[in-house]
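Just one chain is shown here, as structure tokens, and it is the form predicted alone.
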Amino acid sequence: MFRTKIAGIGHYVPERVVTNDDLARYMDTSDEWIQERTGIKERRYAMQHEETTSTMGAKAAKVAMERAGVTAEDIDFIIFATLSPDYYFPGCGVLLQRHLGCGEIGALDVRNQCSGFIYGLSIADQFIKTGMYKNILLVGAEMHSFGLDYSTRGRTVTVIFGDGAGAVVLQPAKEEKQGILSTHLHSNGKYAEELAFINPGAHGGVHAKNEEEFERFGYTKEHEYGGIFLTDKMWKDQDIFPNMTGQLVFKNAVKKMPEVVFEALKTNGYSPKDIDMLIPHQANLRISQFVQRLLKLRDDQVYNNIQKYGNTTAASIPIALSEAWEAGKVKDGDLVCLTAFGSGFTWASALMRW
């Protein structure tokens, strides 16, 4: 049975930088308020109508493929993790296949939000181990900026998120001690609605040209938002935008992320002091710092870049891992641990020898 290695890695972030002060023009917030609560200074926004989740994913993928020394013809399976696909359906996997000009290979979409990249990594690992595929392209990409509430009402969510993409090419490892050692996946749907996007766009709403047409659907009260009539309940609940119960998410994240890291270490006979680099999902700098303290890790053992990019959910781990590798902070032979927690709730970890 083969082990799985990351043969190439790359990332892409849009050129447009959006600072905290930029957001303060649209909502009652400030640079001090945002940094104190999240550690974020700025984030990147893609260009509307010019960039999409899949086009950003393709740019990251091309970098990863070049570094792995493979072409589109070599890729035999695609896994695409995102919560913000170009379309409600089809998923981004087939769009990426089209962008890159790959053959008629399989394309799988993963909808596990912040944990999506590690879930995708675990799936790819099983395919590589069994010898079914030899070059799997795994992409995590997000374009949050098009679906956020830029009023004061939505500030607790909107200030956190940014756009970007990361990608890896996965292959069988030639060295016995190299590659993914284990992956660990968990979920608990008890608090599913506490970090959720209940009605993305018009999902659950009613398309109507005017009030008369709307009433034919049997509604007597409505609101118009972006050309879509919404039920009174949808407008009142504001479930047409992402929502988050921040304290509950924080409480669970700082508990589950260390737990799943310890699970990975115990499975492979290691302890936290053996970790050369921990790449946590970039949800909130305060969460990462809390997890670091619980694991008793030094600053040089943890990589954070949320200050520059905000939370890019499924893209955050591959972007951070790519940057850390480019900076020489992840080297051959290093013990690297990835961990994430997010909507669902879902959480996961992966331990690998680089």
Ligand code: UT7
Contents of the next structure:
Amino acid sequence: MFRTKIAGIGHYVPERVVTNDDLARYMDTSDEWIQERTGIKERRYAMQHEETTSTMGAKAAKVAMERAGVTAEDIDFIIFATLSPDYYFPGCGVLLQRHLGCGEIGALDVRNQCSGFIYGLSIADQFIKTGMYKNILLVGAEMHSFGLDYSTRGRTVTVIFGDGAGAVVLQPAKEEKQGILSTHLHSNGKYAEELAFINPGAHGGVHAKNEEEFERFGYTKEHEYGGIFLTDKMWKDQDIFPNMTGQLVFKNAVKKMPEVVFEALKTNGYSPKDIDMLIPHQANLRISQFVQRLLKLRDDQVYNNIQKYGNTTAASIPIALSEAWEAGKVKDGDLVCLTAFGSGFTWASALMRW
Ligand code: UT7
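Alright, leaving the form predicted alone aside, put up the form predicted in complex with the named molecule.
Everything in the complex follows now, all chains and molecules, and the chain you saw is the first one.
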């Protein structure tokens, strides 16, 4: 059986830089609070109506494909991880297939939020190991800026997130010792609503095309938001924006991320000191630092870039991995570990020999 290797990696972040002070113009927050609680200094926002999640994904994919030495015709499967797709359906996978001009290949969307990239990696690994596909394009991309609450009400969530995309081309490894050693996936749906964006969804909320239709549903008072009419309850409960119980997510993240790293290390007979580079999902610099301390890792064993980009969810790991690789911090033969925790809750890790 072949192991799966990352044959090419790339990332794209939009040009528009949004600082903490920029956000403080719209909501009651400050550069000091954001930096102290999250480590974030700035993030990137895509240009609305010019860029989307799938177009950013395509830009990252082109870099990864060029570095892997493959063209659109060579790609035999697409996996696209995102929680902010261009459309509610169809998914971004088919849009990427169209943007790149790939053949009529399979295109799969992965809905595992912060863990989406590692879930995608695990799926790709199974297809490569069995010999079914030889060039899988895996993309993690997000355009959060479109759906955030820029009033003070949304500040806890809004200040964290940013836009961007990362991509890898996965191929069978030629060298025996190279490639993905194992992936480890987990979930606990008990906490599904603790970090969620529950509309649109088939959970009983009402989406009406216009006021008349809305009234036919028996509602007399409504709010119009982005062309969707909302019930009072949806508005009151802030169901139209992502919501997060921050401290609960934080507590679980700092427990589950080290746990799942240990699971990967133990499976392969390694210990934390063997890790050359840990790329944690960039959720909060304090979370990464907690994980680093628990694993007793040196600073040079962990890569963080949340300071520049905020939390880009499914894109955060491939963007960080791509940057670390470009900076020469990930080299041939290195033991690289990826770990993520987020909405679902879902959490995951992957261990690979670069
Ligand atoms: O990637 C997906 C996974 N997501 C995560 O892992 C995120 C995990 N959670 C976190 O990173 C943190 O919980 C946050 C950064 C979201 C929040 O930090 P915190 O230290 O947990 O703050 P808090 O929610 O406990 O709020 C502390 C105070 C509150 O004020 P009071 O009640 O003490 O007066 C908040 O209202 O800070 C206030 N606050 C803010 N103040 C200024 C909350 N957000 C802001 C803000 N600016 N943006």
